[in-house]
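Quick heads-up: it's one chain on its own, the form predicted alone, in structure tokens.
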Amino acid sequence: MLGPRVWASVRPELSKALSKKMRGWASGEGRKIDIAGIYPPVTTPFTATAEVDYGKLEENLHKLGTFPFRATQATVEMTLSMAQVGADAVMVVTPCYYRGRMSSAALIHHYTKVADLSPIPVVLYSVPANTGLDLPVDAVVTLSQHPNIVGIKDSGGDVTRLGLIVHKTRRQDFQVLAGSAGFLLAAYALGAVGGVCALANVLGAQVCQLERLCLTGQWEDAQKLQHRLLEPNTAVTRRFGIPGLKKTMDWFGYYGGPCRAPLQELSPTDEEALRLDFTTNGWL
């Protein structure tokens, strides 16, 4: 997790990080870290001619600075590269291109293998959505007991699921974050410390005042502001996606700029139906 006070230094030796090979770098018995709080899952902004625009990253990076969040072999040494250029943990996503052949054990040793090679704690990170594979409980509960994993990313939106993993890993020093704005409220009241949520990208200081008012037990206040984020929540996740999250930064104040493809850029229909979910609730 790359705050906005180091991305100036770590973006000049970030592409020749990237490209080493550092492999046999372990990492004894790990540490661990707080990582609660609200996290902007940050989208990387693009030239026309699609390229990364670092100087466009760096001035998204800066403004959100200002809001109160806390911020295989080939994954091996991924994490190794981050933790090289700063990098205060990882968080790892479940492989899942054999995903029938993903099972519990596959899982577990994947995570194991990265855990024990990496210098930084592990976050897992379960995206059923894009990867169409849960990271199973028993899974999780197994790999909570590892000294270098710190806790789960849980983006399912089952929050059945994620109250049985906040309960059975409750003897670990183990730390579960929803995966979207849409469900904080109910991740919090099941024993959840925080999210990464795509909705701070543009209402940051909204969803960390869901998180103040959580954590200070006003829930009456919390379910009124939590109602007012569904829809522009689910605009720029499931329903509009990527395309309709940048455009709702530009709208705000940051720099969303173009799509890569094969993603598209809205049409003028999409564009007028997110400016109303927006709007009906009152944030534009």
Given for the second form:
4 protein chains.
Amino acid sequence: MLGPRVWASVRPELSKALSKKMRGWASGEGRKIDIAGIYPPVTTPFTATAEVDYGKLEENLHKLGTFPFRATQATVEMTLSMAQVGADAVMVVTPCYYRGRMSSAALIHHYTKVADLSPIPVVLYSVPANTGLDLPVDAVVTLSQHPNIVGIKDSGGDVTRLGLIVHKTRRQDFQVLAGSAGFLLAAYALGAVGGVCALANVLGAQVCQLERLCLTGQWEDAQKLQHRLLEPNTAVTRRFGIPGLKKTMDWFGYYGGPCRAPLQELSPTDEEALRLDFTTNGWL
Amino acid sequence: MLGPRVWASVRPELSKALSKKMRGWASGEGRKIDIAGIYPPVTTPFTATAEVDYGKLEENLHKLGTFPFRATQATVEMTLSMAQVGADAVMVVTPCYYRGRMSSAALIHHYTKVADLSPIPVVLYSVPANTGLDLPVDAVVTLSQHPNIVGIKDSGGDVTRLGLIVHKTRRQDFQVLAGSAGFLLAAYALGAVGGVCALANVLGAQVCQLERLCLTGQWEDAQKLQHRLLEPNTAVTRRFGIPGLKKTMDWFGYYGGPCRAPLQELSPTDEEALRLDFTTNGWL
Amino acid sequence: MLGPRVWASVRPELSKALSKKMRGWASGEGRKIDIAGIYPPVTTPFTATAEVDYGKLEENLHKLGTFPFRATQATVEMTLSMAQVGADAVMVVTPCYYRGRMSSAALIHHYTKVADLSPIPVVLYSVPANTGLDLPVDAVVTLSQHPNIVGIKDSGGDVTRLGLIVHKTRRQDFQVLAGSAGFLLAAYALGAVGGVCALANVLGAQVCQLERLCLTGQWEDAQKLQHRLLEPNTAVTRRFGIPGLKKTMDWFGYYGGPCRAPLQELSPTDEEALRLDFTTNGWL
Amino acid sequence: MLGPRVWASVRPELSKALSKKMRGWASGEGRKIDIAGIYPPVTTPFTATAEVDYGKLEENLHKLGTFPFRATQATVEMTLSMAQVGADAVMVVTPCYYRGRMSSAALIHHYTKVADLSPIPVVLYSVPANTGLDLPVDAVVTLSQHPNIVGIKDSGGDVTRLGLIVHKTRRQDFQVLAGSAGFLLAAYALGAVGGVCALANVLGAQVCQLERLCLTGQWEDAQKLQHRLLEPNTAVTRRFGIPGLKKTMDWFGYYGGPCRAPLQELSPTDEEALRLDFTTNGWL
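Now the other one: the form predicted together with another copy of the chain, given that the block above is the form predicted alone.
All chains and molecules follow, beginning with the one already shown.
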């Protein structure tokens, strides 16, 4: 019932170009489809009348395109139509409304069906903060064997689980993406190959720099950079959500613009706290 | 993002007829719209190929119509079209995907907008087991003052909260419905005026009998009947969900039929346990 | 590892005197030990130097003794010594530190051992708000058959569960007590025989009046009184906890006095909100 | 109300010897007290009659002493007596029974008092799986400034939080220890200086080897080793708890022995699953 999200590549050539230069252990050579790298989950810009602002969307994508990541966006019923209009892959969030019945068996059945019918590769998406459920590790391991399922975006932040997924799918062509910049360094350290990071919408260069430091084994510098990204990341995700992300995009020269109800704009107090999370870490 | 549910009356005249006979403190005389009574949230019957089986739906409604309740069904974007095709009211579930941002203010804004634009009355719907969030009591109290919001279906099962809602909206024309037959007696005891009960799809006469016992102050008999409905109710809701409800409908002469993925059919072991919850209480 | 609580009767003769007058369906005649009735979980008064103030404790007990309930207090290792100094029964909270291992089997084993060795009757105590776990219904049903286990105090507030416990132990000599005044009416409606209510420390006469209305079938008056007790009850339990209860005791002429660290005194803002919950319902 | 735990060093000279050889960024030179390194939280061995088996405890400590870590054990009221009998430091778990009132202010007050009065250094201990609450980051930051609080054991597994604690206490002499071997590599990558790891009771050499790989920057080998420790670690902690840990200790030549009620011994099925988690990763 929850909307799936479509995965559309933005300037994939840039990402590929970067990947080619990398010689890290996370390199995706020979994979059925390489999804390694940093992706910003692109916000949907709205006009003052709550219409999707396609002009602003294009503008943002153009700006984001100058950093080496790809955009993600989604809806589940639209997998086929998304494929028709040229999407490279679809990312499918776990169904969750009847969460009490979302057993491993039910979820395996769900994703298998989607993957069977999708003309483009499927990326699993587990985001317990929104859905109230984790895609169980045993389900991920089973699904990793499906030829049309290429990886997972895991936003739960449990790196023990994330490492276990990498470990138990190591014989499959299966790629793990961190679902947030907050545990990106840890995810790379455990074998993830990239991240889908809200923060990359505003600190895109810095998140890509963190990727580079991890891939080239510069862990001490990576740690310092990761530390400075923690509070800004929490601010645009768990703490202030989409309204916080859009407000920050405005500050950083992108078009964030208004939110769509029921999401509310930030209060002046919240906005001040949001700004503080960026200034105390030297980003504003 | 979660689908809203439309509220369509099934044989409202029957329910009205019953209500007229009642002289309890829960009587809805003079209300803007009277929603008191017992409602089964009607299951959607599917054919073997997962198409909605409208014939079976009509058949079920016909059978259910012989008991004094109305059917509920919903989707949020369909409020207007539902009104056009004749719905009496809409029941709107809390939005929940970005639950971290679903403050009282956000939820009040959401429901106020829906109620402002809806040509038919709006019933609030709080179901934390599915959405992971409660509609806060202060939001309910504020929304109860909207002329087009007539009540709430509360499925949380916290009767302290439910009693508080009745108490704090007592000066409004606002009606509280229990969202499950498991706490129906308790809800009536605290001032609710009805229930939307999955169990009424199979033990409709019994749930309506429980209503009658409560409304006429026969609390000892009500307690005995309520006790015998507890396990069957849990079985077709929290324990075995929609698959359990549909299976039981088949047993009781309705058309339950197959579930739609990702929901799975019950295993033989689960089916046995489900049956036991009805037999040990004397219903099968 | 969590401290057990001892159950010491305060003026049981008063309670018995009241019970005798009652002719309700909850009457405890012929029971192995009758624990029906209203009990305030007595706060521990401290001096300014955080010593237990036994003089104040005696004073409070004296005042509380003028209402028909008994005091409860507890510690698990002290069951035997409590029996030696004259306690009538012990109430034993669920162990919870290693909650991941607190299966039904483990809890049944635990309580069976305590009950086997205790010279005085044992009351089970399930309080998920503090312990993070419910004593499972199947464990309660099994334990209800133990000759030295006489009942349960259930503070979870889930009356569906509470009704199920009453229903499934109906052939045992087993008594159910509501663990809070917030769902006391509902608990009586479902077959409970009393309550252990923090609120009874300050509105003791009113809580006992609510008991009387329920036991004599005056449900409409009971509903009105229950409604007016909801906010005060939440205020001295979930909302402001022990500090709120003690502050209110001071207002009502008991000795509440200071809290012991780590519990903190209320802020002036909290104190104002606490007072409001009593004034808006006509108690102050 | 929950028992505090005392921290007693076992063969600290061994640990120091190892630390001296290290030249990593986590080195503790010049600290008020250096708590870096790997520690097994020592299990309490019982005889068949549930008495503490001091002989076996000494035997285990002797064996553990051959690996470079120190033992931890605890009870809160015993801080002073533990200091008298020679403990190097105390580790104090968050109080949690009245968790609804355990605000940052309350917890800061609690730890400040303990640290003020303790003759030996205090280590904070946050273990939400057991206590149901996290010690808030802002409380940790405030407490890190206390001269007698030297660090924290954090068992929550949220490395975003853990990194933030390292980042925000970087100007204090404050040391962060991972509370489990499951996220030990990630913790080191984010700036932790050691771990208190149940798994070190059975795979002590391997956990210390993982420490060494992290401290010397051999991250690829560290990743491979960490992967192989994930399932064994979960098995002796979250999955099978103390009974699992003790059973495994028996297998590895230590004395695990019986558990004390309410903890139950493993079923044969669980024991088989436990063994599998070690064999599939090449440890048995």
